[in-house]
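The chain below stands alone and is given in structure tokens; this is the form predicted alone.
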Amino acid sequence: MILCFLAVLMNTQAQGIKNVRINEVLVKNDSNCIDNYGIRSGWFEVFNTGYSTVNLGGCFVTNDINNPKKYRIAKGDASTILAPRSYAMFYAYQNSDRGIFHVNFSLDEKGFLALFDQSGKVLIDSVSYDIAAQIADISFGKMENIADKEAQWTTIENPTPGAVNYTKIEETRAEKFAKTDPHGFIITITCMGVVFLLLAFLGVTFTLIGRRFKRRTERLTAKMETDAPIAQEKSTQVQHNQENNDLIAIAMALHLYFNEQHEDEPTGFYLNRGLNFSNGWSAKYQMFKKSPNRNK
């Protein structure tokens, strides 16, 4: 079980060193960064390309691909764990004994630089680079695809120890137009048809709907037309039958009154109440009794 388990272990931190990159290397130093010793030298860094805790302890760095296990990094020290995304930084003047990361080889020696895992034997990364080539406080690294043992090596004018090598500033869409564009013609003209655009845009709409709202008002005032005469007719018609009703009404009268179908009254007269009319003369009565309740 504990076998299995050291087995488990050794797997792990052997597929951690394998996300472990050289990602930057400066070979001239005259006026960068200098060690905790005040000493200006050549230098490189290694990256965890990974999102997994690495220990370093163990592995190799050499100038030598005949000689991989020159440079051995010392364990049981913690700033050998590189946490994920970060960076170590060694310092090579051939001056190991100041500290875990200062090599025993400088790089202006034989142009390669490698990075082998705790055997000796797996190569995780490697460079080369012609040393006559070098130029002083100017670098080379990989600007992306970090993780590819293959990725293209470049010179950075600004080295970055420690830091992301990428710092190439972007333009912005405003900067790039400002060069095309630099009088501002264009953006002028473009602004003007725009605006003049959605003037006539807005123009065509409200001609449309005011032609439209126009045609309808046309229908209704022509239908209004059409349907006056016959409500004139019906309002004529509805006229006649209301006088036709108020003679009915007289007649009605007069014919009760001349046929003693009343009752006198020093003020006029009113029909008897015998008659059982239900008419708009008659019909008043029939809401009284003829013996109504008194309070006594």
The other form holds:
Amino acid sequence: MILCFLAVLMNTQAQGIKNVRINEVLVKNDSNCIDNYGIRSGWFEVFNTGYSTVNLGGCFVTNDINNPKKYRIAKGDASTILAPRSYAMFYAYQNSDRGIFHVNFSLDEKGFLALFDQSGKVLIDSVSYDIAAQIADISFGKMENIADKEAQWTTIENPTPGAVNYTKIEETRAEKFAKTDPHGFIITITCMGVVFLLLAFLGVTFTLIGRRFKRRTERLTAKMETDAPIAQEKSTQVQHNQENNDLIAIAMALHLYFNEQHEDEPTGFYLNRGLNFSNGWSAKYQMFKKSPNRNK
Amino acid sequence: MDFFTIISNNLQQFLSFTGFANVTLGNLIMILFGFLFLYLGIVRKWEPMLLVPIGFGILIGNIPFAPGFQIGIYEDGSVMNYLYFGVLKGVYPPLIFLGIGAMTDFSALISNPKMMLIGAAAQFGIFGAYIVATLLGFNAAEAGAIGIIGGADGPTAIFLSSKLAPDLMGAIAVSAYSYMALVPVIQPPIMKLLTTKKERLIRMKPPRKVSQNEKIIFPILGLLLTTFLVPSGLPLLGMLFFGNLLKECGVTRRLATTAANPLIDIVTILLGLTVGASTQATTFLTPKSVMIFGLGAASFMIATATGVLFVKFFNLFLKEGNKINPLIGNAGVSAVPDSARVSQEVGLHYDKTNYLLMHAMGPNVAGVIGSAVAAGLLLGFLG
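Moving from the form predicted alone to the form predicted in complex with the partner chain:
Then the entire complex follows, led off by the chain already shown.
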């Protein structure tokens, strides 16, 4: 029973790997995606067309039909597990030291690419191409992501590494703009116009605000100048009264002191209160408390 | 296997991990570039706050290493990669703008709002470079990202290139900051070439005193007017005006101090270092980078020239006594306050008592707003 179970499991796994297809290939990479090391190189993408998880670990990829085991995808790494309907990207610049997804061959050597199963004997998928006909940054791929091996290979002007190969090329806004204005004269006139208009509008707004504030400041200054003599007179009077008040206060204090009618200031009250109302957080004595010492 | 063979194998393995085993000619060339930046920053004192972090970043980015240890800036999960995230996703530039806003005094502009137009005219450098870039074969998005170098504003250049042409961001950022440092070298010959001696001696009226209320109203109205028209400039303009409001409102002094000092310093360190480190030889030493450097220089020259020429044109409509000294036209680019300082120095060269600094600060801060608006427009059209 266990043997049957294992056989079924292995068969399922083998079935799963057959659902993997080489989906897109870019041979010449001038301005397309870079790898984790900042390097632009040829790349290819495999796609799990099935609805079960597939482990690529142990499978082989090669660019030489006579050497199917040229590059073995390492086993035992979670990154080789391909979820249903998902993609894996391989970079090809003859540097397999850079991780599982960096193969030890390049795509501009043979014009052939193949994926073999874990035994290295069963061909899963392959593609042949003319190296000389490859154009930089234009990939070729299967335009429909279906399991059918015969799905048509076609050139993809906007490569889609690690994503669905669109059959319909969507133009970016910049590309659309470039079509109507290839040398940028229209965008220059438009943008300079808007920048001028905006800053001119801002300038006019603040000219008006500035004038208003300037008039207000002038009005206030004029008013201050008009009120200046009255204000000065008032100020002198207040100063005079202030001096009188000071003298009266000093006289009263002296009178009370000499007749011993004054009260003693209860200095101790604040200290006592401070200690009485203190707690562990605020009491000063806490700060002077010695750290416990070990008894000798 | 004997003991010595194991030691020998280990040493061989160790040597294969060292930089000496992995070095390429490109790494060495870029390290020389790093030295040049450090020399310009430390010895010549040209924009040291920018050139020293970028120069050191170039050294960091070009130390050869054995791959797979999550060291390089382009390796997923490396520390440098995490720090670079702020550049890639345009996080750092708005934070820098917050600090710039908190540091900038817009009084010179508020007291003489017609200076706004000089700030607008100098933005032609951006679009002039855009036209030349498209003629050289760059696509529209790349040309927009390259053109913004002419705005003379490093954070804006990084912000826009991260959105329009992330692949070219390293070259664009290094080019923008290099030319900002070279403002005192690039601008004076153009200013002298395009002005007469009589024009250089024009004395301008001293700016009026600006009330505190005006200073508070400026960032609020400025934000509303600019971003309603160009919403794509919101990340930069929003932070710029917010920082300025913190400074001017008088009740958030601590926030303004933080934005204008520790925050902008921290972000500048991270930005400079990661931009420098992003110039790995493999991605940086390309013919495109050389073209970007050429276009960057051209855009700075065009911006300076159009600023000066616009003032001369504007003077045709101004009465005697109200005329503007065309030497402040160069300050329309947003390299604050370097280009205003250049106006002052060139002005003093011809008249020892003619101080142009405060007048030049007007178009200079207008240039900051203008370049952010231009970046917003390019993002809106091409993003």
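As the structure is a prediction and not an experimental result, all values here were calculated from the model. Numbering follows the first chain given and starts at 1. The term rigid core refers to the maximal set of C-alpha atoms that superpose within 1.5 Å between the two forms.
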{"query": "Rigid core superposition, residue 225 Cα moves 2 angstroms or more between the two forms", "finding": "yes"}
{"query": "Core fit, then residue 33 C-alpha moves 2 Å or more between the two forms", "finding": "no"}
{"query": "Residue shift check between the two forms, rigid core fit, residue 121 Cα at least 2 Å", "finding": "no"}
